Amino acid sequence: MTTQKSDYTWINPLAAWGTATGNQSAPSVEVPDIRENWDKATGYKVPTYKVGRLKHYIIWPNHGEKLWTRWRWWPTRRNMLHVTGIYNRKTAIAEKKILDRRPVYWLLCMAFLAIAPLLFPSNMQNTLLTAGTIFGIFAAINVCWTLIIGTASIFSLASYAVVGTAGFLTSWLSITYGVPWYVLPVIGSVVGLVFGLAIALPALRLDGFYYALLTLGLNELCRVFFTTSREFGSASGGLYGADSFISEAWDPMVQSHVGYYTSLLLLLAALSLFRLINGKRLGRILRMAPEKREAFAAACGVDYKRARIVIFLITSVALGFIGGFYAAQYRGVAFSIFSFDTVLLGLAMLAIGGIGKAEGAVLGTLVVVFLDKVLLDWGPMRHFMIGALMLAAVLFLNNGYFGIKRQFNAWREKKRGEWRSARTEKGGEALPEEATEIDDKDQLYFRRFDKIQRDYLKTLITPEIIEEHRRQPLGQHSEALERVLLYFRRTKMEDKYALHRAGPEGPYKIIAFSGQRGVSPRLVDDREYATVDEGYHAVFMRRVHDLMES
């Protein structure tokens, strides 16, 4: 600390020549030595705490030729892997870093499940492999129906019933004339869209829980038109006897293979198709168009409505595609396909792994499949299992178990702040554990300064100082209050004051720089002054709170 006379009066140094103008002498404080203050700034040591484990990037050296290279989805803008290009600060070597690892995931499980047979034990391969050809064709559904009710916002509960009607009809088709089994998807998707523009009409009119109600008790008049007709085997629980691709000749292990890899090239097609949509300019108007932000769409000239009964059609034509597939594997299709129960089970995949994304859907279909399909010896449990997965999901998550990871990092950096703002052993402007998130490391250097600049310029502030502004703003100042105006003059433009002229011979009014392009700057309050250097000490004494509050 400085000690502060009360009796120091600075001399203007151009007194002696004759050519000082304003103040000749004026009281202030004497400056202390910069390097006191500089020794005990950087002799405090802050406490260190550990901050646990940092993100993990993939980082490798740039190939020579350009900084990155821009591999897309085709035929999405969406960059493979969001791959940057930086420089290294040290090296200043380029280098590329992955910032969307999801691919590499992707990938990853997708090989998974290509080799799963091998890995599956003997004495229960056969339950796995239909275990996992039913998982293939239920994730294909549901990763249509999330496009549905999580891209194109539209509650819609009759997409199984797209799969019964088009796997019904088509197996009806093949039974009865012959149709081949190639045939049958393609019939299919024809009954999708006929099926998709008869209830895409009441989405123009009803939204939310009045459609959901609807389309639930269409697809219970499909399963009792379907029930009780005799022509689509009402007495035998179903309709069998359809071509399929998969020969009965074949030993039964051989087909089980067959079906299962045929379902995950379904699966695939579905993803494909989700990525189509979801990343080009469907998704992208219908993501500008939220849940209660369609009237701002809308004021944009976005066609909302027309872009998610697109979306609507293009997947109940992929679902009666299901349908047709559904139909050729399995040589027909059972009442099942229609029950209750399976809708209820559909939702509580989306529930479980989380409604709009492609991996929660996928990932609900393979929990729920494996306990209800893979888990036989445990009776009516494994439906409280299911149950409770799905109580669980909607009591604590936002968005299913595959959005666990960005609601713990929400809380934990919400948690994160409030710790911060109870630490008050601030050795600059960033913590040491924040140290570890600021990229450019010039930063954290420059806040430091910047805190032993500010605590420096505390100690001259006095009653003098701004006494000698408010006799003389500008022109020549003593030692004290000259530093003091320095600091003030490099801020950045950002919320720094500056004086309005009202008018050609004033008054004044202070206004505050917004520091972007473009953008108008804003007036601080209504007070007004008569002259420019009543203007110029408010804004001093703006600044000076500032730094006093800072």
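Positions refer to the first chain, counted from 1. In this text, rigid core is short for the largest set of C-alphas that superpose within 1.5 Å between two forms. Just so we're clear, the structure is a prediction, and the values are computed from it rather than from any experiment. First, how it differs from the form predicted in complex with the partner chain.
- For Arg470, a C-alpha deviation of 2 angstroms or more is recorded between the two forms after rigid-core alignment.
- In a rigid-core overlay of the protein, Leu268 has its C-alpha displaced by under 2 Å between the two forms.
- In the core-superposed comparison between the two forms, Glu479 has its Cα shifted by at least 2 Å.
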Second form
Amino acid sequence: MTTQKSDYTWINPLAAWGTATGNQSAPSVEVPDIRENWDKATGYKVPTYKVGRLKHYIIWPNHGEKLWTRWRWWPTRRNMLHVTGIYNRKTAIAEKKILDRRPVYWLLCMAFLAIAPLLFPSNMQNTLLTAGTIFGIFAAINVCWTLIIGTASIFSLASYAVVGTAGFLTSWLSITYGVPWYVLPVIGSVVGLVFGLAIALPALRLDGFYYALLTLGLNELCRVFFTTSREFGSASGGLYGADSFISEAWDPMVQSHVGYYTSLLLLLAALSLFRLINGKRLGRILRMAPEKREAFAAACGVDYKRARIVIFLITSVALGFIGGFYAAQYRGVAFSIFSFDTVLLGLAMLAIGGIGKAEGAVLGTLVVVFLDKVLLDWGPMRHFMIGALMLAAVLFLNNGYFGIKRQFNAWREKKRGEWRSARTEKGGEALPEEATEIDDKDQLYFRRFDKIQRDYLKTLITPEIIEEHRRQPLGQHSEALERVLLYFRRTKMEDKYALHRAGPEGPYKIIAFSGQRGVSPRLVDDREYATVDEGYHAVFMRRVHDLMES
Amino acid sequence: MDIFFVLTNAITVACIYGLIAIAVSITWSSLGLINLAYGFVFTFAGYGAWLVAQHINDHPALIAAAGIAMGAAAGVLVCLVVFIPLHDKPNFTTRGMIATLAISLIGSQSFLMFFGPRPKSLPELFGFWTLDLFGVRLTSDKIGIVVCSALMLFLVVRWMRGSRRGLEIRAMMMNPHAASIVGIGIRSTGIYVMAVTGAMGGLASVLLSQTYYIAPFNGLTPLIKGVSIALCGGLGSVQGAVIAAILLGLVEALTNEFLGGQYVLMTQFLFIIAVLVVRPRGISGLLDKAREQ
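I have the form predicted alone already, so could you send the form predicted in complex with the partner chain?
Everything in the complex follows now, all chains and molecules, and the chain you saw is the first one.
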């Protein structure tokens, strides 16, 4: 503010021609470079960070002709991948990018699971194959369970009870009546349907957590019933001896491999069921009716209750099928399928991966089964670890591992907004909230510019230029005074000062325009000025006062 | 089998499970948290009381006090780990439920690691004496259990009706948002609620250990029974839970008498399902949305 020299004297350029009457020279202030001031005023004083939002898509080469010849699911016109064709902005070369890469990842993961037995270390081969078999079956169960909890939003905890009941009944039939293995999944499906019908009845009436607690009780009921009943044998910890597609005459390694690949096939079947239900009409209907917006969906004509029950029944059939398959795979079922810990581990699998997503169910199952079945020598520490993982996933993640991306993006948006508002400076400018309300954005820029200019002009108001103006209000002035006067002259008509000549020779009074046509100006005060120059100077002083006040 | 004997048994057990049911009920209605970690609270209090009995003194009052204190401590622990970090996050109800389940998983595994799988037993709290009431022989532990749980329930209800904190909890039950607007701290109320309900769970644990043992996984049955009673009576209603506890006790006694012990769970669940199909929010639960969460 104090860059001007006090002994600066301005020489009127008109003095050379003799036209400068009265102000050949005047003591004034040197004007600082306005560009420096501009840079200083418009620069951010708060540190800013570069936070990008680039999507790092892999760009593939393309050919304009090939853009429309895509692989399609026969006989529909659906594409295999969601690909978009683009032209490079710089080189104008045709390119393409895959917008949804999940099918590629699924394919890679499945291919990895298919060749995984070749990669297992030989000393762990047996453990890993057993764990892999369990992983396949449990992942299939969890994918079906995801359909119930996620797609149908029925918080049922009885999925393992359905599987277990189907498994026990089919094993018992196979042992007692010699039913062959290939019928077991079919009978299991029927059992699942009956069980599903029985527990769908309360689901129609109860909502949310009442149903969850009820199914938790049902699970316990099944456990007590099967462990205490005479037919299902309580001595050996389970019911064994059913017919199986894995012949005991085979080499043990062959048996393990057959078990692994059949359970992998079961997982594939469950995933296709998930895709068929979640990605098609039923799933879309229910995506319209999320929790707490059912009334809206119903008003739009969506029969969400029916859709939920249909999904529940289809999934119960699938769970029954898995139960029968389980019995045919392991020649029976253990009571542990009904135990509270199994439900807990199942919930842990869903919670770790993320409820409502097939990939979440599969990943969660992989993690939990690995901890539970492969790291056997950790003892009770394994379940402790699983519980800790589950707790951490629930405490820190909104929707498990596969919800991290969305949660992180939301968090970053929030932080970005906070930083933006922290950088905003106030005073004459619009606040961010106000700015969004103003339609004419020119107004915002004008207010910003005006503030910068006023701050700058305040530095020029010195006793020297006031004295200069008093000596001669009109005519050529020094640069500092000239800049100040130009700003004053340009102000809007509303409340602009003017001189009113009260008589033919004076005196003069200061008035202020109303700024509205037809509304007369108001008298600012009663003070009278004898000459017009005194009046000009009084108006100038008033404006200076207003400028310094603003 | 004598019907009165079965009946007194059923009432005794119903008293204990009723305590847990009321704890579940109060927690749900005031905090919106479905606390399935009462199994953990139960076992924690049982082991705490056992440690006191082993290492300090086995005076009955001291053991009961230790059980109640440890239960309250476990309740506060659950509150600090689950309720306070999660209560303002999206999907609170689901995540809270899963988190309490995770705590019960971690808890039972830790008990298994520290105390081993062998069950522990607490000394008799009420001595050995019997009372002949109208021709029905009542043993000391039954009378003690009924009197203790009734006393605990009376004190809790009295506290909730008469104290400043109780007023806060009841305000939270009516409308949590309005309660927080008028200056009732959600977190501090959460700690009171969980401490009180945890104390109830702790007392239930000490009382039940008169009949059963304390083992790492023994919290499950009381939890399931308590939750069923709370469901049947209507979450959020103390008198509903009392009615449901008595009704389910009756069902248990009648089933024992006429059908046989192995059908008890079945008839109980059929009864609960029947009640819930007729009244989806339990016997004395409100039919409309009881809690907006």
